[in-house]
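A single chain, nothing else alongside it, follows as structure tokens in the form predicted on its own.
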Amino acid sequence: MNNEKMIRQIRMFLGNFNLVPIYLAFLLLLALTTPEFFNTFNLRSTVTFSSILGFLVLGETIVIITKGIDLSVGSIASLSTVITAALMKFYGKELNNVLIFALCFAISILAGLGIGTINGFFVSYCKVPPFISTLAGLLIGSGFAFFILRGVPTPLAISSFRTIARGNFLIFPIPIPFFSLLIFGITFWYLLSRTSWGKYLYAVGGNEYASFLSGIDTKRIMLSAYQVSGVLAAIGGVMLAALSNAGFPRAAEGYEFRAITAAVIGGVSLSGGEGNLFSALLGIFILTTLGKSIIFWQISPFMEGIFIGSVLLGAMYISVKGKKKR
């Protein structure tokens, strides 16, 4: 009996990282071809990039689970690189640096909850549609971080700021951004998997109208969604502003697709109530590596979005044909 048990948690372990064997197959067939991919510039690159966007990819998993989504995570990301920029080119000589560090978190992260109440509100007590919703916060964002900085790119005021995203965490040589990641990722996964607000998301995500019926409250459910995904958001933002040094209106544009198929390629379905937090993340490293494997294979860069797209349409078709099959 125990070896049937054992057998069933490891298929059902196998059944949430499949993505494991491909991204290994995948890096194999880059070490055959292109070996200077493992260089330890390359790899640490790769790695903090991967973080920072994974911070925006658990925010839109989440979303998503509760059959949302979220087109402002990009924008909202951009705005914390220019919060940051702009509290420390007007705050930065005033105020040491610990205080002015936690600033530009604190203020990015009300910036980033913000914009998530309002897309939460919208779509789960006003009933907008959440691609509507969040345009409109993805339009919001971007427009506040072209006003503060009138659309000027920024460099940061404090260097010392670039050691949170390329510093090592204490004296391992782990990127902060992938050991914050870490720390995250298994903290939501947590709160999906063992708390009656994860079960909640789920069960919302998978029939609303039951949920509410079941005694749900499924509006507050939704809300907190958004609100998270924003905060998220905007703590990614502020890493990118460290890894960039730099803050600019357009610095995530484009990121809330990478973030969207990043968590469809780890299964997340997009009709809700279904997905493994830790497929979406690798995801990101998954599209994160590709992207980088073009360069190395001397393909021209402006083929990458040809690349993703094609691995996003393969994914929604295992997905759509694994659905019939049951």
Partner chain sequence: MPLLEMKKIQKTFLGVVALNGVDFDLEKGEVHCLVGENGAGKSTLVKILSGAYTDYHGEIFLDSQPVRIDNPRKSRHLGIAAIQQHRDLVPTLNAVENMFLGQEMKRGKTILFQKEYARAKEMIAIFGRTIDLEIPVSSLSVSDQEIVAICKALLSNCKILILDETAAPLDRQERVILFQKIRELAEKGLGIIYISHDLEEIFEVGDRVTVLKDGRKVGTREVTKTDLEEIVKMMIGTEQKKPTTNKDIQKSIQPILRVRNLTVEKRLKNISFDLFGGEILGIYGLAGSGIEYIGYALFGVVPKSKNSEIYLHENRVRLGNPKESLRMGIALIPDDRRIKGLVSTRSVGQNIVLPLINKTKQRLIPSQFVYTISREYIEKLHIKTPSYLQLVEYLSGGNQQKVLVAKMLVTNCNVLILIEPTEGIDVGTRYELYQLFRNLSEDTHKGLILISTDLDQILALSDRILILCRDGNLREGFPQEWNKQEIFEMALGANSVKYNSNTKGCEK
Contents of the next structure:
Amino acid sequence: MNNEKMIRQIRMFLGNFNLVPIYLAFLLLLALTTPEFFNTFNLRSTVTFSSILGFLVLGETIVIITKGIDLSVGSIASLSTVITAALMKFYGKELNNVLIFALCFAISILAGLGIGTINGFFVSYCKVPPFISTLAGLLIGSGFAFFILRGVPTPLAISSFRTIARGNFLIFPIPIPFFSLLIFGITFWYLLSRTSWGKYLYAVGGNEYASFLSGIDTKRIMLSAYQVSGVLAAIGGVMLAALSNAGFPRAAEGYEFRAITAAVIGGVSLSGGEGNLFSALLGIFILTTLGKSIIFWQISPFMEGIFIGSVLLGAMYISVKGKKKR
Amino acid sequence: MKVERKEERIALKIILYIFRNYSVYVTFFLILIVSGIVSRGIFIRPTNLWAVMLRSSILGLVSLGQMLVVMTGGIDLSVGSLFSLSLTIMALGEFTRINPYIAIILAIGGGTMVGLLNGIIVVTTKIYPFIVTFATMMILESFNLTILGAAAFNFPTIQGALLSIMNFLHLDETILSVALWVIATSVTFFMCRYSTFGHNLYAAGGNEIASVFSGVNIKKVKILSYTCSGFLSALAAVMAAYRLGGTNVGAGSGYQLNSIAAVVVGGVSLYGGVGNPIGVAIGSIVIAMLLNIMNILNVDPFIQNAIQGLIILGYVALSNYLQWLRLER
Amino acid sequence: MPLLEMKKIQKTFLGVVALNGVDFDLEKGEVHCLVGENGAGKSTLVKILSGAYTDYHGEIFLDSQPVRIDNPRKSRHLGIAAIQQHRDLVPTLNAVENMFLGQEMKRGKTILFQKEYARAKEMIAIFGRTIDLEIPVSSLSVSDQEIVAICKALLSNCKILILDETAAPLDRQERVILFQKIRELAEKGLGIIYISHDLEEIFEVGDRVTVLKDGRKVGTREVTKTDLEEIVKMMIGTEQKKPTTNKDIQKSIQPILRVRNLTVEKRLKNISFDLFGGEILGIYGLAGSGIEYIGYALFGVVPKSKNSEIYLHENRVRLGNPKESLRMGIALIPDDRRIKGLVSTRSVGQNIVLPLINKTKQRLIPSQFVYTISREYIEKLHIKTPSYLQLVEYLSGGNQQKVLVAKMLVTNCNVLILIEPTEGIDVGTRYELYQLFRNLSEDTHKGLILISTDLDQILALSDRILILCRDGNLREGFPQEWNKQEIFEMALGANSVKYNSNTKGCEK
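For comparison with the form predicted on its own, produce the structure of the form predicted in complex with the partner chain.
Time for the whole complex; same chain goes first.
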């Protein structure tokens, strides 16, 4: 009994169970075919990049759980890189570094919250289909991102900012983004599975009308999902700026689809009400590993899109098939 | 009290009807006038209007296909990359030195095939259309990138072939393209009104289950609409090929957004079942004018996109709001 | 002083009156039953109380205080809990999460799952059940789902509890427990509104009963001072004249449709019957027994298993999809016209011709064609519409139903299957349609299959009756043979206690 309970707890925590062996098998295959993949530099960069994308995946998953979709996460992240670069460019010499860093995060988060609010407002209060509403959010975000620095890729003026993406957490050899993703992941896992807010998210995605009848303010719950997604994407964007050491309106172009694909691989159902954060995060690690390994297989990096597209279709197919069986 | 409500409801019904069917014309004239003023007359010069017509005709063809898909309650995000794909196929034709006419036919055929594939995947796997067409878009873009690389590629032979077609028909590029657009729109218009396929298309989009209960072959309707969308995008690419004279990776990238905007402005409901090809044609002109005037005013592409996004959002939100008012009151 | 008082409640849907000046009151500690036929307005009243419909007219008093119920939250806050027919569970959440949805046990912000589980187990144990609390409720059987819904309502500290068709999916034993529980709650001082189609239940649990008919209140009676007969009379209104069947179906003639071993996975098993030309064959079963699947399977909208055999005029036919069925001469008027029947974004004319153009191989549809056909049927069925170009969504319910009937009549099929053909329409239209169906079978010698859960309708229309019993078998007879009570008990399968919960799912 106790054992069963433990297994259930672990399963609840990890979600889609069979992803772990799949990932391990994939890594094993990589180890056998391309051992050169496993150098410290490459591993670090894979983990760091996946972790940063992980922030977008977290938000995307939360939105998908409410039966929505958020196409704007990529452009919010891009906007954040631009905001970061611009703040450093204009105020870097006047203010001290810590203040600038805090400001970068704060203003990016505000911007993300703003776009998320617009998305959520139109989705929940105006009943605009989520992909249209967030497509507009995407365009507005990239419009602003362009507007701020006129579309010029701008390097970050303060080089120490790079530590946020490239440094280690304390003395351990863990990249900071991975560590912060872990903290955020656990926090949101707690919020989603242990608080009524999280439960309402699942309820709204599972059956909006029933939730409404149960006295849940469904519109506010949906709005909050998009807001959280915007904020998380903004945090991811600031880290992306730190990683690439530049701000650019196209910095995270198309990342929304990596996030969606990761969520779908992780078993998050696009028809709402189901999904687990950790398996979605595992999804992004799988996807990034696949993308990185392509280079080692002497395949043109241009073909990454073909891989991601096919993986997305395949994962969707399995998810729809699985739904039908039940 | 009761009578008042009834009148209110009728008034809302009329407003919604007018909005759905005529707002596009209002928008058209508004943009025409505003553009004429803010561009200080540049916009209404004949050469510019001519350019707008060419652009409208190409966008119009793509939007027409988009409309057919949106009417079934789906969406085709792959139209832009289909456009690029056709150009890539022509570039490949040039590169392999096959007969340019065959290359053109292959380009159209290739686009149609991908559209067919979209349709088949959508109906057989029941994956959401926007995911399917998005995946197709990613795959096609990646394919284009692999073939073309980052550089631009010219195809003078293809251009020559297109020119000789025009000479043969005694038509200039714009007239040919506009003529094809007008023909395609009229054919679609008559098909929507007076054919079984048209009736089935509206029914399938309006209420899929009721259509099944009326003997409509939903799968056939959907596959056909995605195929048409592929074909029309490819045709648009061929029309654009002469003016472009070559291709690069981003050649068709704007069309997915532009066509969705044109369709929405043209009064097509994103929930399916409502729409009309004439509205979409005018909608395409509206978007083409908007793009043109923004180019004249030197507005950056990013801002142009943002404005289009706002237009789409505004239209959908407004029509939803009117619909809601009508149903709730 | 009544606990709840509703005065002159009025509610319309797009011009169709659902409730017209209904008064209702509920005392503390009583079980007040609400009965009426389909579309009488019971559910509408419940939805107003639970906050799902907010644009009603009239006044509501709770403990003599006037209140306005704006949304479900307000309703819950006022202490009203409702169990509505399969609507209030979230299919992807598990039983415990559903029970405590909107009323979580929390310490600070954290939900106390352990406590919730323990409490849920306690609640379910009352019903003598063990329900898997960990899996999504969509995987539970219907009766288990119902138990979860009941527990959910019982958990809220409500003053007024509304049960809408709650007992329907439960078996005998569970019903008894439920009724016990209801009485206990009433004794504790709750006011309970109990809605049921099963009139017998009123006498088991009720204190008072209010009868609604066509959106109006017919009257309220003390249960002890009334009997089944009076209630039925009040529900049906004027004593219905029993239509006498003056036709003799000659059994010697060949049946136009023969169905053998019709099996639909999880819904129907080995259904066999014959249909003769010129008769109306009524198929009766309880809600949830899956009778509508007989129609769906014959029309080809749901797949049937391989051993199902269908013969039309002695030729075996496959009927794999509706188009094929239409071409073979089988038409279906589905239940739920909003979802399965009409395309609301299209005009009356376009809706009417839709099956026809798919039946014939005609490719071009001139306007004249749509005009002539729809004109003819608009006149024939007296459809009230300003023009054939009017969108169907603007028509009243009765006229929409007529459009639905018209579009299938147009196909001129020999076999016409009707599933709940008078759902949610006014009495006038109902009798008009009854007349139409009679004429169809008598004058044109078509075979009509009437599939309905409304026993009165079956008795009023059918020449021959098939009853789908609870054990999944069909019983055949003539309306003269049995009385209402007998038929009802057969369908209920009074002898068989265990209800086959597979015949009903929650997805739909």
